[in-house]
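A single chain, nothing else alongside it, follows as structure tokens in the form predicted on its own.
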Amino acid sequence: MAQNGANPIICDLRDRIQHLEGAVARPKTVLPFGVSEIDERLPGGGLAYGAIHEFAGGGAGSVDGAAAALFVAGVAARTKGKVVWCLARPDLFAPALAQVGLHPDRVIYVEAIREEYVLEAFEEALRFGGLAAVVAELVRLPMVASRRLQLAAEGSGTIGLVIRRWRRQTEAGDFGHPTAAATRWRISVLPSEPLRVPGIGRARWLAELIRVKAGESADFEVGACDAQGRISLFSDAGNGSDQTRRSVHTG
């Protein structure tokens, strides 16, 4: 009898200890892309909430970050609620975000004069909780800082999206350094998919899943986000085949 009565007490003590340590247990939830070929490569079937994810552009996109920003905006657009976007370079084009489903009424912009302040605002917003997503444009992401951000995201259950942008393309080698991010993506611009109307094509991207915890990296050719932030695998209809273009890195 005494043992049966002790279990609830022990559970209550464990909950209190977790609360004091800031490690409140939360159910693991994910944000799927809605594309089975991509979701099956991600643990749980999507981008994990309560974690940070890294994105960068390929080639010239490592400096302007345009494709990576639109990819991230599409991810944020598929969440529900307010989105905080932290940046130091005031060149973000809000109408472009709206085109991929992230309406300006949902976004709270935090402009800082130094990257250190961007990092501080990003961490504070992650700890706040109650937000749909938090985005930050960063040049540097040291391992110690990324661990702190990861703990902040775990504590609130908020998804953190980091866009890595550099001032020169030669600095993009920094993207190879390890961080605590759950996934790491590189988004590069591909030639547009021709449409029936001359001179108009649908934008395409090469989405490289470079790193994923407990998963395999892979490359996907995808159509750019639609007005709801959704992407789709590119099918090569031009040569009559319906084969999606995908490669998986098992090494």
The other form holds:
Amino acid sequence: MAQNGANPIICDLRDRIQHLEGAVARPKTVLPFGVSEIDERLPGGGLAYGAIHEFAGGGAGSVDGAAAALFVAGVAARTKGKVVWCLARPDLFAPALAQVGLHPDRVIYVEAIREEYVLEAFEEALRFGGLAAVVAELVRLPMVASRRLQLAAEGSGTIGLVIRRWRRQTEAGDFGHPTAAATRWRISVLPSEPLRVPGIGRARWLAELIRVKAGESADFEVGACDAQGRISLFSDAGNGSDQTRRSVHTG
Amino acid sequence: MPRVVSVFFPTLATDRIRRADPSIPAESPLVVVARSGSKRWLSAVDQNAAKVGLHVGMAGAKAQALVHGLHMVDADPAADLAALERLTLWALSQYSPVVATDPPDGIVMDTEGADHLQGGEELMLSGLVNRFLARGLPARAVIADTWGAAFGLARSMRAETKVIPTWKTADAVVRLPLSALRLSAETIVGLRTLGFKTVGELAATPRAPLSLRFGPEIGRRLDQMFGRVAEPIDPIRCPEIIEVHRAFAEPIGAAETIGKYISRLVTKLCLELQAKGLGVRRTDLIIHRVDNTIQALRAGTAKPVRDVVWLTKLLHDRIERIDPGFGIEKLSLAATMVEPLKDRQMVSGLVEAADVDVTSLIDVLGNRGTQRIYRLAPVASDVPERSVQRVSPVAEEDGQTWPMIWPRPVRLLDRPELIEVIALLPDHPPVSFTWRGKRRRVKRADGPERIFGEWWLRTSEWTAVRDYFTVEDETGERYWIYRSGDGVDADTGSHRWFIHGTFA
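Could you switch over to the form predicted together with its partner chain, since the one displayed so far is the form predicted on its own?
Zooming out: every chain and molecule, the one shown earlier first.
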């Protein structure tokens, strides 16, 4: 996949299509992960602003959405400005978000009294513009709703991050249904980094890029967010440890 | 459908006197004495006086003979009414656009379309009663569909607050005594002589004989209580309130037309506010319909505002709540709660990007009534569930955060759940644990992190201890579990194990 200016004709064509597609002549910027292996898989070199991105947990994470929430918090932490977090189940523990670099002063929580009202708050916050990122924890995301949210995000240029968490693990098959999100990720936990002493090392996640617009899917084994919300790729070269496996690329 | 709150102050007259004259000892009984001709009788008694057996209507001389050291104050109905009016004006700025006095000892308000600013009906009522109580004024508040029902319930219940759900008024009032009906004393005595005791019995009796004997009043009061006859509240207004009106020659009803006139009214209101240097915190749109009923919408903002676009959006957002009925003949827009708003100099965007003010978004979401908006701020407490508090989204940003020494889970369970473990005491992590019917083998663990009870706040936590462990099972899922107690001394806790959160 040649993404950035490899072929001038393709690039020119892409620009013209973008020009025809939207009346909004907004320069499309992206939020890079800062990990070249991941960024080169994403069109533009990162998560696009003005788009919806979907994150779900794998296994037990599809219910608690813990890893997905932390992954999203890391993404939001690397933006600048206020973050609105829309949710219906207030079981998020704010100190954990602070530990990945999302300062409590930056996050405004919007707690809906019922699950249905999360969507309307999410859309309103996306349309507002001027926010760094808008996060929503959603159970259901129908195609029509996601299309609407995508348009709202395009209009304001705000990045919309959706955490999918279901009530039961069996419902998680819903993640196979298509939505208008620009990228879809599944974040599952892996056994943590082995240490030479008893104890728990840095958490590791399997980040599966399931779907990406104008790109191919891929799997990454990443180290969990650090205090600035940055993830890192797990590879032998990175930390010199001889016990970790090589990162898996399928795609 | 209106939602009427009736607030009843059982001891308004004596509380007013106590407030005005702090020299009256708190424990001495206090009564208010009224005169009719040469007769002196008690028109109000406080709680202390009621405890020693005095009651309203008793002769003054008898009360004096019964109780030693009785404080007697002459009645001043005008001052009582003035006090009630002040309370009503305060309620107008705080709770609802449609508020009226319900003399001699009550307030009535229609909170339809305004309760969401107080977090719902239940929270609104308890907040209202607590705020009066903090000022030394016991109160009881009921919300129901009709004024009659709310009035009767507030004056005949023991609880401080009660919420009667929509359409449930009839069930709630059938057991009320006749005195709840707002009838004259002679009528009630007459009805009692006939053997009537409750509202339900009276409602089930044929009307004609009753009207023949007592006049149409009973039927009217019953219909008002059950909501068959409208009973509009005539809202109190004070001259300081900035208000703009628009009357229509032809009644209007279409949403677009209403929207257009709301925009014009907001523009007019903002001009008036600007002339006075004020910003508005509570804006009331009062809709007068042709059938002489009033509907009100209240929009609240987190900070004083006089931005036309912003206010218009807040009101336009809720146009669908307006029921125009047969048409609207007058719209008025009032700035019920205002605060000074000075012009500020903005940072030019040349060098640094201007900070985006998110207050307008907060107001838009807050006025929907379907969202709670808050920020989470740190509290200096080691106990995890107490280390977080909700603060207003526009609260001062102090840059404080939680200590970063120990890892904290992303999801914290509402309350810790009991787990079955196999563990070596006193300070080893479990080898395996069973949570929600699933057994997990612990592969790696970290801990313990010992957290002591806050004995300086709660004596029950004098010796309490929790030992937290981070454990990881074979699939890599990490949990935050703790043992209540230090593993040696049984005084420090039950030594049972709990799960408290999930890491990512």
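Numbering follows the first chain given and starts at 1. Note that the structure is predicted; figures quoted are calculated from it, not measured. C-alpha atoms forming the largest set that superposes within 1.5 Å between two forms make up the rigid core.
- When two forms of a protein are overlaid on their rigid core, residues whose CA moves 2 Å or more are considered shifted, and residue 214 is not one of them between the two forms.
- Comparing the forms between the two forms, the C-alpha position of residue 191 differs by less than 2 angstroms, with the core used for superposition.
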